[in-house]
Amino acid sequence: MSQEGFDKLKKECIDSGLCFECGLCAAVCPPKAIEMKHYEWGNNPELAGKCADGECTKCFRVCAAKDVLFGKTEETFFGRKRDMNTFEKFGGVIRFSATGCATDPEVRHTGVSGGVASAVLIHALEKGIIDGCVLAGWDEKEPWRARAFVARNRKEVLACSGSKYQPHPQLLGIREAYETGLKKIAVTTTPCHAGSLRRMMLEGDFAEYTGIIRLVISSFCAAHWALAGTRWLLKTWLGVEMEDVKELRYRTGTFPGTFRAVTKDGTVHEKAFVRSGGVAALGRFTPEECRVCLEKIGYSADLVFGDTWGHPGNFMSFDMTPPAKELLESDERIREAAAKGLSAILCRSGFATKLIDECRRDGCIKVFENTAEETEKFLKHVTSEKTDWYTPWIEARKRRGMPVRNYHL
């Protein structure tokens, strides 16, 4: 029995402060010896059993905390590397860029912004393109704690809709999907988690897991704030102890969303999330692994969704006026839906582009394609945020001889 793999993982990725808590190391460990231990500040991979006999380095090889393989990922899964002479230099490979929303009122109502991610997953399930999807849901015993959830139908997809602003080992859901017999799955991730997923998919000896993955979806991500931040918001904003929460939503209702908690006695507690400074408040709980991350828009994912502030009806406005104007001038149902928010849509692979086209033809989403100029302006704005926020932290780590994340193009 050798701990070579875990020892390297611990030294280079965990104890170095680079681990982003995706849980893939635990998912691929043959004897399931790695456990994701919960703490207020996050989740830590720890050896809770004996490693596999012989020389096993699987846990280390799938980890993208230290090295992210953008170039190999783009060539292998998107058919080419990004064009460094265009906006792809900072936006990654992009085959299609659009703004849109779900047309189904129920899907629209439960979504954080445009609801397109839920609409696409429901379509894929109902058409047999996939037979399950790994989503971010809530723990049954601790309903304030986010966890991976394997959804198989519309109801389960909608139950998982909405952002989960806390770190959790999302990729553990891949092992659950495999062990329950699913054959074709979509996996939703944050940008960093998608990097680890692709490292696994680039390897040759993870076929049991890689063979069932049909689609990798990422959200835009500023950071995954420590669970202590959620506890602080509940206590300070709502006067609620976290252990008394029966149901939690970070953003629900009219865009850009209301922070809402239902306690065990049935009382509803809520406060405007973005307008009242919820994002800013959570920012003080940004963990160290997020402060070395410069990726916001899922460069490793087939399909990427995020908030777009480009609609005049939104709380904050970013100038992407042509599709916004077209949307405002369309029918009343779409106008009302758009007032709640829109989804930014980025397709990187041919499969993702085909799926979005199919969903649009099927009528489950309303989509307005962005011009190259609109795409460049939007992505330049979005991708510059992390560079502005976190470059000083990265430079400080380098100066002090501490490791940082390496991005390989």
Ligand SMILES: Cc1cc2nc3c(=O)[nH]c(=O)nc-3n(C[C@H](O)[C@H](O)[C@H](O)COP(=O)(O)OP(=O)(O)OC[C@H]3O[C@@H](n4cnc5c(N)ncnc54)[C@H](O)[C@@H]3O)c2cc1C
Second form
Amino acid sequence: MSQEGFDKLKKECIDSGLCFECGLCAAVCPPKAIEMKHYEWGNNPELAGKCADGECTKCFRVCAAKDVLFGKTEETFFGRKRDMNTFEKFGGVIRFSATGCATDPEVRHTGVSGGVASAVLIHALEKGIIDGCVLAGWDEKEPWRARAFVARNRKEVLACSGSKYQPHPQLLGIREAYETGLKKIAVTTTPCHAGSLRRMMLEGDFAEYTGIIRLVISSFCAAHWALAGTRWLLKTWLGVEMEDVKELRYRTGTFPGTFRAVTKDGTVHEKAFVRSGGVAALGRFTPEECRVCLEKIGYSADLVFGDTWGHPGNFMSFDMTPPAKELLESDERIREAAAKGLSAILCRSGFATKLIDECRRDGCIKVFENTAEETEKFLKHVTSEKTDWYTPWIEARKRRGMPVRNYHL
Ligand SMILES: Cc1cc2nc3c(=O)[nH]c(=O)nc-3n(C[C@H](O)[C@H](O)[C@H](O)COP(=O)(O)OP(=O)(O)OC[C@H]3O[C@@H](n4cnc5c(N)ncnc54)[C@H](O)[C@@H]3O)c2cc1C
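Show the form predicted together with the ligand, please, the one above being the form predicted alone.
Full assembly next; the chain just shown is listed first.
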């Protein structure tokens, strides 16, 4: 029995401050010796048992905290590398780019933006394209804490819709999906978590898990914010103690969404989220691993969803200025976005492109394809943010000889 794999993981990925808490190291550990321990300032992979016999390095090999393999991922899963002479230079491989919304009012209302992620998952389940999906739900015992949830039907997908703006070991759900006998799954991730998933899928050693993954979905991501930020928001915005919460939503109801907590006595407490500066407030709780991250739009995922802030066909910006009447009348997208929000949609793989097209023809989503100019303008805007915010941290770490995340094209 050698602990070499975990020792490397601990030194290079965890203690270096790069671990993004996906839980894949724990999911692939043959004797389940790694546990994801929860702390309010982050989740930590810790060795709670004995490593496998022999020279097992599985936990270290799947970890993308230090090295993210974009080039290999693109060639293997999207059929080609990104074209550095086009907007793919900053957008990654893009086969299809659009905005859209779910057509079912319940799905659209429950979803955080346009509800397209949930609509596509429901379609894929109901048509037998997948038999389950690993989504982000809520812990039964601590209902303010996000956790991976394996959904098998519409009701369970809708129970998981909406964004969980806190770190949690989402990829542990893959082990659960496999152990419960699912054969074809979709997995929702943040961009960094998709990077680890792809590292695993690029290796030949993880057939039991990689054999069941049909679709990797990522959100756009500014950061995941430590649970301490949620506690702070509950206390200072709503006057609620986290332990009194029985139901939590970061963005629910009318777009762009309300931060809502229902306490154990049944009282509803709420405050507009985006309009009250919820993202900036949580920004103070951005953990170390997110401050070395330059990946906003899920370069490793088949299918990527985001909000449409900064999209040229959308008046929406964080100041939420209502659109003028003429603007509303000029473009159906603007009317849709103003009414209930839209999801940005990027398809990177052929499979994802086909699935979105199938959903559109089935009528479960409405899609507005972007022109090349719109895609370029939108993605340039979206991808510039992290470079602006996090370059100071990255450069400071480099200056001190501390490791940073490496992106390999
Ligand atoms: C941590 C985080 C940060 C984000 N930052 C940005 C941003 O800066 N800019 C931007 O435009 N968009 C961002 N998004 C994406 C945005 O909030 C919506 O998720 C996206 O627009 C999809 O909307 P939808 O209505 O189509 O999704 P929905 O129909 O609501 O479905 C969302 C799906 O994602 C799953 N999910 C939610 N949270 C997580 C999570 N943490 N990990 C894995 N799966 C999850 C849900 O279970 C659900 O299945 C972020 C999302 C997350 C989770």
